[in-house]
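Read the single chain below, which is given as structure tokens and is the form predicted alone.
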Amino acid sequence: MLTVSAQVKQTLASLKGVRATLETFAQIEQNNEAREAFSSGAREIGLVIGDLEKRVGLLEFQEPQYKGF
């Protein structure tokens, strides 16, 4: 069973490829409105990562034990 810090790490980790798939299909599509879509998409997903690094911090500073896992 996961901790809830590796939960929150582990989700954090498919944030970051989700993100990143995101901003290859931005750079590679045609469509206007479809790039603008994957861009947006993209920053978004940016704000939640930069939320749950924060909560990351969080738990190694309440949990020290879990620091790098």
Second form
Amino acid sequence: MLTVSAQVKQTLASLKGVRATLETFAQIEQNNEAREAFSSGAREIGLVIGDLEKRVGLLEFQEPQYKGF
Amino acid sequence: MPMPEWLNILLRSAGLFAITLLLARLIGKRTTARMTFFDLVTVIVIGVTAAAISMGLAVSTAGGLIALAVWTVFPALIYVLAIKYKTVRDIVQGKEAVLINHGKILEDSLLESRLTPEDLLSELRRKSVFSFADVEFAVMEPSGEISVLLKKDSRPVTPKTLNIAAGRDSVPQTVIMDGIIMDEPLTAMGLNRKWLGTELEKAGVAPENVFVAQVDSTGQLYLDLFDDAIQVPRPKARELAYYTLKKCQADCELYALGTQDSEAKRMYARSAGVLADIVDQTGPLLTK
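Let's compare: the form predicted alone is above, so bring in the form predicted in complex with its partner chain.
Next comes the full complex, this chain leading.
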């Protein structure tokens, strides 16, 4: 049984993967509009990642037996 | 000693061949691309004159050449004038004639364009229009071609009419052709041979086995191999990113429901909202 913090960590890892993909697309994309969409998407995912990481820290504090990131 | 007839014809024909080729270049390319009646007449006159001179049927060779020169220089001159002046254009190329407006056939312009109702209906049928009432607007172009605009409700559905945002589809660059790496398109995409090598390695393919490779705007490599028995996986990075994003959004919504902490609930809900926005924004670009 996964604890909440472990689940959130999984989501976090997926989000980091997507952010990396979008950043790669933003690098290669030639069209300005599409590039802007990719890079702003990556930026906003970064904010979500920050929020979730804070939450994971708090959860680990509450469930210390599952610590480890 | 006079030249034998066969040699005479051979020399004339060879010379005229070269001259006609040159004159054809002088007139320009638009004659064959969009023939008007005037263009057709010019081409026929040039052809007949050239043939007559080379067979020795012209009154005199010099006279024939003069006729040829006039019939190429004048059209070339008129085309140049036509580009500059609208009145010349209307005389030389003719104007387009509106044949159907708001679903009503205009009999007068039909008569002016020397079209019978049968001609019009047959032209429409050729454009897969079987009912003239479906036509909003039909025009006879100066070249005699009929262009048809269907009424809005009879037109094929496009993403625009359905209000769907369609992703931009830039033209993919061909980076390998016939097993040879093309450097110019690669550089145009801001990529290099090293990147291509890495991507090919990821697909498990040697560059010399690739028949055609294309890169789309997000750097996805599409391959076709010489050996058609080998299956190359289609790149899935875009779709994968899209569905992962959607899953993360759903996860956040789930966490928002699951937690007791009201602050955490708000944070999760906000994150889910942000991710939903990103899905909306990049979705059309990521899914095809």
